[in-house]
Amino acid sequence: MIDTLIATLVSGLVLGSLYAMMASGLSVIWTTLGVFNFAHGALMMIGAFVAWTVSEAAGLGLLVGIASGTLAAALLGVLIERLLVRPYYGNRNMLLITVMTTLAAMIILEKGAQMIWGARLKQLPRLVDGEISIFGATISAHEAILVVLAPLILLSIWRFTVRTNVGRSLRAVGQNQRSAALIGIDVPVAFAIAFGLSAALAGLTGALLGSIRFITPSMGAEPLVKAMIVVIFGGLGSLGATAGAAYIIGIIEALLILWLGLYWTPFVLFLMMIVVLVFRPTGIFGSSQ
């Protein structure tokens, strides 16, 4: 029983690492623009497919593939911001409009991926082979690298937003766009950087996930839903709160799968999200002010 519980917690840690990277991308866009990007999961899928194409089809190696997938997703994110979001800045219905435009982008990217790569399942090789034992629980070395890599990436993003001029400009735009513009910050450029950074996180997550799960045109749908639950659960607008909530949700999900099974787990997770929205609208780590 103890061994099963430890294995479940380790599995939750792996899930939490993936959710943290996905949800942090959503959090970056929300903090800067105040909108959700529903194409985020599709960008993750594009990152995985491009990584597969470069590393397997072109034979250039996994690391080059991961870098290419991350870059391709970032460029697509900037393009989505330029074509589907920027025209509606200042519109009083911008939040609703961007929901529709990014949903349209998600459908276009998924159908486009199916046309380009087909519906046949694909998978990337692992970064490293072998297994690692953690307190008696065995996971692949690839998953262990993911558990270590995710916090380092999130810490780097946090340092970027706090310690660099570009990062501080993103925070300033998120707090007050007009004041940021008055002090010389190019607000549209800041929005494009936020979308690009968020999409790069999605692409990197997809490339890493492609070594664990099969790559399909719809592979980003479930992680997107989980990332949204994480962002709402932790509290909008805080990278640290989002990361903390991701690991909590990952562990809770792993325990629910153990105790209730796959069928009831999504129901309980959505129920938790509704309860948080009702009793703590700012999230469990958010400020009540």
Given for the second form:
Amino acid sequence: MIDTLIATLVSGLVLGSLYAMMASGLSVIWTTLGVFNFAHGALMMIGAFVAWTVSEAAGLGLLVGIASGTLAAALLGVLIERLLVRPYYGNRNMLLITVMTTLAAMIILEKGAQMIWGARLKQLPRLVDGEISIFGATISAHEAILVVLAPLILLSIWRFTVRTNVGRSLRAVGQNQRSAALIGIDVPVAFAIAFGLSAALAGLTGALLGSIRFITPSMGAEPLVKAMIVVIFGGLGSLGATAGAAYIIGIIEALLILWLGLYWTPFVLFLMMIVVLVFRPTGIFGSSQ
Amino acid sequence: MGRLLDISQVTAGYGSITVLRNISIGVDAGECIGLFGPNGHGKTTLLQTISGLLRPAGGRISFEGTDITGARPRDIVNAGLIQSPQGNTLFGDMHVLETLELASISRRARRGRDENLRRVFDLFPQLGERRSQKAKTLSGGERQMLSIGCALMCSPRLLMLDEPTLGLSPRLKKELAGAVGNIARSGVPLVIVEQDVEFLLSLTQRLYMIEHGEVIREIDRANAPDHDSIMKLYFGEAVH
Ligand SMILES: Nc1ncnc2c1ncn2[C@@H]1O[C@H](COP(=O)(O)OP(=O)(O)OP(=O)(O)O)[C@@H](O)[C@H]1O
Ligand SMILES: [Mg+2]
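Next, report the structure of the form predicted in complex with the partner chain; the form predicted on its own has already been given.
Then the entire complex follows, led off by the chain already shown.
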């Protein structure tokens, strides 16, 4: 009994790490531009495929593959901002329009990946082999790396936005574009950096996940939906709240799978999301104003 | 060497609405000028156009002899043409010190950062006391000080202040006016937008009255009209 519970909590921790990395990327874009990127999951998938091509097809090794996947996703993110988001800045319906344009980007990327890489399942090797046991629950060493890496990455993003002038300028642009421009911040560049950073996070997540799950054109869809649940649950805006919510959702999901099974879990998660939206629209950690 | 700032026949507005009509204004080196006029007649629009937030439909703006018409706001800040905008709310969730440090992000301002910071805290000791307070929790007067402080952090070669005393109590207004006077005496040329003509006359050499997006009168301090005729000018011609 205790053993199953610990095993469940540990697998919740792995899920939470995955969601934290995905959701923090969504949060970076939201806090800087005030838009929601529906292509985020597809960028994650691109990261995984490029990592596979470089590492397996070209045989350059997993680390080079992961770096390439991250970079490719970042470049695509900047491109999406440039072509599908920037033309609508200042438009009254920008939020709604960009929902549609980023959804279009998602479809283009998924179909494009299907054309380039085909539908056959692919998988990356693991960073390290072997297993690790935590209080009697075993996970692969690769998953353990994900669990350790996620909080480190979140911490460095947080430090970046608080300590460095570039990071601060992203926050400034999100809070007041006009004032940001008037102190000499290049607003379009800030937008591009936000999209690039967010997409890099997605790509890295995809490349790491490619060793645990199968790489398919639609592999990003489910993590995107979960990341959305996380940002709604945690309240958009603060990185800390997003990270906290990611781990809570990950653990709740693992527990639900244990008690209700895979079939009913998404249903209950969505129900929770609706309840949060109705009673605390600013999220569990969001200020209630 | 021509004028420091030269605005020549500028037309600008929002979409199909034209606000500025062929407006021409100039600032010479070492000079402070004032802009006044009734509400909603284009003073803020003019400053936004100079700062590159609005692209003029016609005319030419040059700063220190360089054409900056349609330049990006970042490049205009980099050239040292700085604005403290009207009713500025700045960055609500950022601390005072963080905001001031960020304001020296432009290439030319980075070098003078520490010295500028000292200068801002000398000018507004109150800001120094509140350095770790979030901007959204500051009072109206303190916000205005932070906004001017940010502009100073940009190492201005010309500083434009859009209604720096808007909505402040008479006591605070006096305090801020004193600070603006200090900045002027330190040798920074100013463009000040204000409704209070006497206040402007005490700080500037020349005033432009703006109505319907045009300069309808230029007043020299040397031969400034008296209080009554200013009032007449203001209310007599502004009210329709
Ligand atoms: N973003 C905008 N879109 C459309 N019209 C605008 C916009 N901003 C200002 N205007 C209009 O432009 C005109 C000039 O406004 P502006 O803010 O330049 O006036 P102002 O002289 O600064 O007034 P005040 O003394 O009240 O600050 C006004 O009629 C205003 O309604
Ligand atoms: Mg105004």
